[in-house]
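A single chain, nothing else alongside it, follows as structure tokens in the form predicted in complex with the named molecule.
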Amino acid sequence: MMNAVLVGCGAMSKAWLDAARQIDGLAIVGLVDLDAERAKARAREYGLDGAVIGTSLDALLDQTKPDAVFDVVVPAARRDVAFAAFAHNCHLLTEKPLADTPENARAIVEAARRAGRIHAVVQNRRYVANVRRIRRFLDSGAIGKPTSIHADFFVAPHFGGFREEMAHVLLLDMAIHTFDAARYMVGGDPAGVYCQEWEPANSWYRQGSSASAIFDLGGGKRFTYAGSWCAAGFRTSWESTWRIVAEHGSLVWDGEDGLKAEVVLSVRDGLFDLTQPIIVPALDPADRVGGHLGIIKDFIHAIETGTEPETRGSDNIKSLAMVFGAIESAETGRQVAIVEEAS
């Protein structure tokens, strides 16, 4: 039996508790929120009658002594939560983003290493079937090595709450999913970025609802990202829409079920080489999917087997470095080197 305390009982905690109740051998023994009423409401909603409710994570960890902390707080509170978890010898699974600043990200990863605890991030858009299929297809060499990766993200949600007040809202709160997916799908090793951010007249956010970035993903690969969180009309998928150009063909994905590829033939017709459709194989049974549920299961498996999970903090920090690099570039108007080392 694995015992966990969940901290942060806001909107996202439902996805965690929905997943947690599907996992045999996992018990939520405590719920923490600055607002005790929220924690109580979640306990009632999920029938967690035995769970201890509190407003102080430290006090609740002293009392319940769990194996793990599930961190679903806002990014600004993440460092305190992580340090409390490790101080109580707990493993830590944290919502994205891993941290709110580069300094806090390094401090959390280092604290996990020193404590010898598993530390992983819910980078759940990696656990999407078509993301796994694209990675396998590109790895197979069927259209050669990817060279140019393009993602568009245009979604216009009215969340209310912290997002409408925070700085760099699109880059810090959402783009990490797209950046991490890009890095994963093409096996990229981000080395630099140039980015601009702006606040269009149609925005309802304080800062950074719209951004455009060009990344150097190493080995000659470039990744362009265009995103907006206030572009009403022609909404894209939460996964973004993608075009990946490779040496011998291209792949397009609408972020949902529409995934197609074309390979170049060695026949030219006028100006153009002929191309033909090529099948992107179905999901491999070994590919791990399932969003929050898949990640929580992998986290538990890592604890039980003493292995490192795929979305471990020490690797995820490289995707987060893409975010912080983009923010620094947007603030300074200069191209920025990305130097974070994944381990």
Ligand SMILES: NC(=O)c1ccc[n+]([C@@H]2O[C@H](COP(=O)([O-])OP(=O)(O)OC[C@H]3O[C@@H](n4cnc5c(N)ncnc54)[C@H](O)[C@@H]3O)[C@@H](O)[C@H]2O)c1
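Following the display of the form predicted in complex with the named molecule, present the structure of the form predicted on its own.
Shown next is a single chain and nothing more.
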């Protein structure tokens, strides 16, 4: 049996608790929120009658002595939650993003290393079936090494609330999903970025609803991102739409079920090399999927076996560095180097 305390009982906590109740051997023994009534309501909703309710994480960890902390707080509170978890010898699984600043991200990763605790991030786009299929297909070399990766994200949600008032709203709130998926699918490590942000006349956000960025992912790979939170009409998938160009062909994915690839033939017709379709194999049974459920299972498995989870903080910090690098580039108008410690 593994015991966990969940801190932060807002709307996102429902995704965590929906997943947690599907996992045998996992018990939520405590719920923490600044609003005790909200924590009590969440406990009633999920039938957590035995869970301890509190407003102080430190006090509740002293009382329950869990194995792990599930962090679903606002990013600005992540560092305090992480330090409390590690001080109580707990492993930590945190909602994305890993932290609200580069300095806090590094501090959390270093604190986990010093404590010898497992720390992972819910970067759940990696647990999408077609993301797994693309990574395995590209690793097979069927179309050669990837050289150019292109992602478009055009969605126009009217959230209301804090998102419509925050700075760098697209880059800070959403883009990390696409950035992390790109890095994962092609096996890239970010080295630099040039980015621009703007606020079009049709926007209902305060700042940063539209952005375009070019990343150096190392090894000759370039990744371009074009996105908008206010592009009404012809909405893309939440997973973005993708074109990955490789040495001997290309792959396109609509972000949903449409996944196709073509390989170059050794025959030319006029100006163009001929191509033919090539099958992208189905999901491999070994590939982990399932969003929050898949990540929580992976986290628990890592604790039980003493291994590292795929979305460990020491790796995820590279995807977060892409976000902060893009923001710095947009603010300064210059290309920015991205330097993070290897995982």
